[in-house]
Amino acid sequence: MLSRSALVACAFLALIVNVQAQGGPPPGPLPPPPVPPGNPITAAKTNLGKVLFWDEQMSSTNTTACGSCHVFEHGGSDPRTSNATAHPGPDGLFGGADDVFGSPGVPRTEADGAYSLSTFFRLGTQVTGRKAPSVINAAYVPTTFWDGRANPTFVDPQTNQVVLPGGASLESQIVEPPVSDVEMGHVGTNWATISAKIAASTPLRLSPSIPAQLTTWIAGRTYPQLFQEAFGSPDVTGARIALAIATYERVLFTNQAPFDQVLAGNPQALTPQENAGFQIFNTQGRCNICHAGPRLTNDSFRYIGVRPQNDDLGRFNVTGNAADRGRMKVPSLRNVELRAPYFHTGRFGTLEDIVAFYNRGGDFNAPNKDPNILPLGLSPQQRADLVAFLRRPLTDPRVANQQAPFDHPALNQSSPRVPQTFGVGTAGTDGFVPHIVAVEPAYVGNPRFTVALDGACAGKGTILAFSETSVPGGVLFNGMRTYLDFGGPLTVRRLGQLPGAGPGTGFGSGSIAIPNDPLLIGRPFYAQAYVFDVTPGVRFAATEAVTLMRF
């Protein structure tokens, strides 16, 4: 029997084959990854960069940041994919086999703030037809996003010329999300409005915590400061914000895992499961074929059966060739444990999951399936071998523990600033409950803070109604349930007659200022809606309530 150490001598000759095999060095301490020679890293522009990637404001619905699908303590992807944020994938029906655990983004609104109605979610929160893969050590890839569409060349999203002309694949992915109705913005947004929304805005205004060497560097300056200090001037840009936002994801790279240790020639890095584990990766397991070399990625697109082929096309939406169809980037597996559920579908919750998907051979089949993914034959132990081997060897402990520099910013979208629900609706025609949809945030001086409601009677008149108030366990009016103190001050938005196609399919939105008010701030306030459904038997009918928070 093979001791210890010859079994991690045998498991990194197999890499080490692999990599020469490729065409590449022997593995060795991960390096910092590669930088254009335009855009050169210096702590001001990594600072910015920070600000940015945290700033939720850089959404239009003030609800979305960079680091909302990317967070560092789940391995730099979406921890809030599940169930609760499935997309319907190709066949447009929920609860099907198809359907894609995305990505939250925000709901789909307009230029002016209103909502309107998505294909999928309606009026609520809108989901990605993939899930985010992970930021930590993207800045090593050569063509980001799953199907490596974003393009090293990257062009000023505004003026259309080249900023750099190679190297710079994460500058060309960072300028897609913001204009997306889907994941950040409204529907026809463009880099000259939300750069002039950043221009505009406090620096993490919305962030209810932010690491105090970063407040220090921020020290109450403007964003056109904070560009001054940054690039020379204080003209906020799309380019640079790409640019800003790509230098701080450049210094996101892990490189002390127990595996480091390993590729550094430390045999008692790993324990003995986990060594075995690296011996079935490198050998049974064929894992190293594709997760090669020290990034435990070669980059390449691969389909392996996760989803029918034609489910998602992939890489063949880049570039066209029918051998494409289906493939996705192969994702580094460094710290894979923190990173669940994976793939680019979220369909599979653990590492055993994904272990057991490919002992079986893949789920799938076509003509240009990987011909590595076969029956693997692993038995019960080298399967747990082989998951022991994926978990802490290859976790960077910096990244689980939010050490520097993967410390960040919090969200204000994941405190308990955000708007709660509460009571229950009354039916209006044909039993249909209206529901409200608050999910923006109440800070004080928000310009434009929108609350709509969905799923009551099209046609009919509704006010939306805000109030200091609220009567605990509601009140009985003319039928209906309501919250709010009518005794007190009232604001009230008159939204008219609801669009839609007969009961239960009414929508509509309603927007206020919320005063710059130091005093309103921890002062809570509360909206409900409420729908004139004059019909037989029916008077009025109201939405749940909702308490808004101001900060």
Contents of the next structure:
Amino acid sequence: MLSRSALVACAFLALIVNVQAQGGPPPGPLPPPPVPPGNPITAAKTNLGKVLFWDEQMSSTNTTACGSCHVFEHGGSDPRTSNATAHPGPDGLFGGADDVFGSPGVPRTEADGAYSLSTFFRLGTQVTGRKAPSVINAAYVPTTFWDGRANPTFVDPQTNQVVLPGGASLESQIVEPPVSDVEMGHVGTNWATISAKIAASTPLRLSPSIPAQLTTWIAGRTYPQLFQEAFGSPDVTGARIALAIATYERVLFTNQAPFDQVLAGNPQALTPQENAGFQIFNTQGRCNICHAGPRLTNDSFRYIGVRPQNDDLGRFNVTGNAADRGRMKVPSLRNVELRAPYFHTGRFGTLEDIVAFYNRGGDFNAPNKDPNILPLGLSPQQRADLVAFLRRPLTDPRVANQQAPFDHPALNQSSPRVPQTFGVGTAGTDGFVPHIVAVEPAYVGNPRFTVALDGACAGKGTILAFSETSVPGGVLFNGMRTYLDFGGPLTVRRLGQLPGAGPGTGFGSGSIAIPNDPLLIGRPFYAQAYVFDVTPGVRFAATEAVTLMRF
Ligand code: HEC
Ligand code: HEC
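Same protein, different state: after the form predicted on its own, show the form predicted in complex with ligand HEC.
Next comes the full complex, and the chain you just saw is listed first.
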């Protein structure tokens, strides 16, 4: 049996050989990511980028920030989807083996705030067709996204002028999600609309808690004042938003993992089991062929048999080369233990699952499947060692502990202020019970707070009612159970006859302005929708009710 130091020396040598074979820098702790000369890092831009990245007002519905899908304590990726909220995948059916555990974005909404039907998700939160890769260490990635489609040349999304001629894949990436009507935007939104909205918003208005350092920097200023400090003039534009967020992302790199001590020449930083795993990673496991160098990626695109090749053509969509069908970017493995579920489909829940996948040579085949993905013959002990290497050694404790630079404003959508439904609905035609869809934050001064309903009988007249007071337990009124106190102040929105096609498919939405009155802060109000859907003994069908907390 090899001694511990011999094992360590072997693994370390393999890494050096590997790093040099890749033509990369010699081992040493991970150097900071490259910075395009046209967008130098400044403290003001970094702070502004941090504010914007965590501001849910960047989305049309005020429900989704960049940080909603890129969760730092989960390694900068997204742990949120489950079987209940998956993307149906290429077959368009939920519950199949091709479902994708992507990221929940926004409900489908129109420019006037009205909710509209999404094919797969109806009025609910839509889910992306790929899982979010990490923003942490993304600043090193030459062409971001799983298929590398974010161009290193950054073009101003409003003027089409080239802003940065190279090294700016991050900036190019940032201008996509806010205009996506699945991730953050309303249908047909654009950067003029988004910039104008941000310019008129109070920075981080929705965050329930902001790190002291950032509050001190914001100092009660408006967005135009923050842009003034970062860019020298108060204009809020799409390009500047991208420049600021990219600057913030360039400080989000992790070079304090035990693996960095190994790179600095201290192999004793790993336990014997972790070292054994590192050895397997570099030899029998063949992992280092793709997960190479100090970031554990060579930034290439490979098809490794995670799913049938044509389910997502990946890199092919960018290059059009047949050899690129199904190829996805090799991700860095730093902080990977925090990032479950794994792969661009999110189909594997644990690192043990991943190692078992590689050990059986992947799950699907295609002519361009990488020849290094083949049965590995690893023993249970070797697999356990490999997993041990993927865990603690690659994790920067600052990420898991949310220490600077990974501290951040809290999100409203993760707070108790999120609308809460209560009570039960009353069934209409054919027994369908309509339900309320309420996700938006009820902050005072919100000019257009919107609540929707779905599952009603199409074609029936409908009323959405908001009340200052509720009736706990509800009362029977015209055959339906109502939870609103009809004796108190009521605001009513007539939604007219609901669109849809028959019982159970009627939907609609209504908006009200919430007065900008500080006295309302901390006071709840309530909403419920009533559908004029006559069935024996019942004059109205109704949704359950919802509590809306003003803040
Ligand atoms: C609704 C969830 C969601 C939101 C909101 C979101 N992202 Fe993402 N992000 C994703 C998904 C999914 C991908 C992968 C998409 C793909 O590859 O096609 C991604 C990819 C990325 C990448 C590429 C990382 C890499 O290694 O290739 C970066 C960087 C990133 N997002 C940053 C941001 C920023 C900045 C914002 C805000 C402007 C943002 N994201 C908003 C889900 C989201
Ligand atoms: C031929 C290149 C290649 C080899 C060899 C390889 N990988 Fe990967 N690895 C990839 C690619 C490409 C992905 C992304 C695949 C996807 O999502 O479709 C990936 C993804 C991963 C992930 C998931 C990361 C995440 O954020 O979802 C882990 C963990 C991983 N690899 C570990 C390993 C280990 C351990 C080995 C060795 C047993 C290995 N890889 C061998 C190319 C490779």
